[in-house]
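A single chain, nothing else alongside it, follows as structure tokens in the form predicted on its own.
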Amino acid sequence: MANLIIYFSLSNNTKSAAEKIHQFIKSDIVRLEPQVPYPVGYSNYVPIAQKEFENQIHPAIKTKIANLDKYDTIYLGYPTWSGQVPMIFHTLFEKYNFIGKKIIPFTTSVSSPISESMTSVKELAHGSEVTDGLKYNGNDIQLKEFLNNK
């Protein structure tokens, strides 16, 4: 079976983390993109993200994942927003079947530890094995150790 990295990134911090993981493991990699792009700039997309949380809006995705069945391990990358995964991941888990897969979360955040978002990951990925996750902060030694233990 194969590994897949699925990540969502607006500021490219999570993209950088996903690409670093991709360098260290054999995997395919997919960027999760919304059907309607978020506006550029932190102060422009934060109000939209907040509205999604408040109204439980699951934004449509344009990303297509071919043959998800061939992957047994999914590295799930996201920025932590309001202590949670962005709402676009609700759409991803509604659209695709992750049951029985191993989910390895990684996040990027200035201040939030990964523990804040793990509850929402576990809720989304019910029926999957969710491992401990990693907050990537640019420390490649820590990242390699984390990946070696998965």
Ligand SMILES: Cc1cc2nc3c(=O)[nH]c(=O)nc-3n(C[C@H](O)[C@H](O)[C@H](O)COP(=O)(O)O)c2cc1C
Given for the second form:
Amino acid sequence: MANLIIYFSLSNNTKSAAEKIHQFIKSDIVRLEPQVPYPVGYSNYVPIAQKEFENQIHPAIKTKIANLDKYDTIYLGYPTWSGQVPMIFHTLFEKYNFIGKKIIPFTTSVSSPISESMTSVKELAHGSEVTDGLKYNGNDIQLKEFLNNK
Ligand SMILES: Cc1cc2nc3c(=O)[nH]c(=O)nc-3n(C[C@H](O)[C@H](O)[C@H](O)COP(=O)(O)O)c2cc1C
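If the structure you just shared is the form predicted on its own, then what does the corresponding form predicted in complex with the ligand look like?
Shown next: the complete complex, the earlier chain at its head.
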């Protein structure tokens, strides 16, 4: 059984969560990078993200994921944006085939629980087994317990 962590992160909170998971389980890890980088600074990238939602833009992905076929479990990490997954995940699911894989979502957010964004994950990942997810808040004991139950 091979595990792959795929995550997107702008201000590195989700990166921290992904790297913790990488420490705790045998896995490969890949960071999703958009073709066109987001500008630096919260107030600069928020309007761009909002425009993506409004216009249902699927931003192009620069990252290449090698040998996705060999992984049966995907840890999918994202910052909660407007209660859902960032639009770049729409591109990911168009570009790569996750059917038949197990998807384990994790997120970081200011206040939204992961339940808020699970609908959007399940919509994207129909055809995959989507487990319950975790909002990572720096609690590594909780994270370990979550991973052990998967
Ligand atoms: C465009 C945008 C929308 C956001 N929407 C939410 C939200 O709906 N709920 C929430 O709790 N936090 C929201 N946040 C805050 C992020 O989820 C939070 O800062 C996250 O940890 C950032 O992850 P990152 O450092 O990996 O980019 C939003 C942030 C951005 C930039």
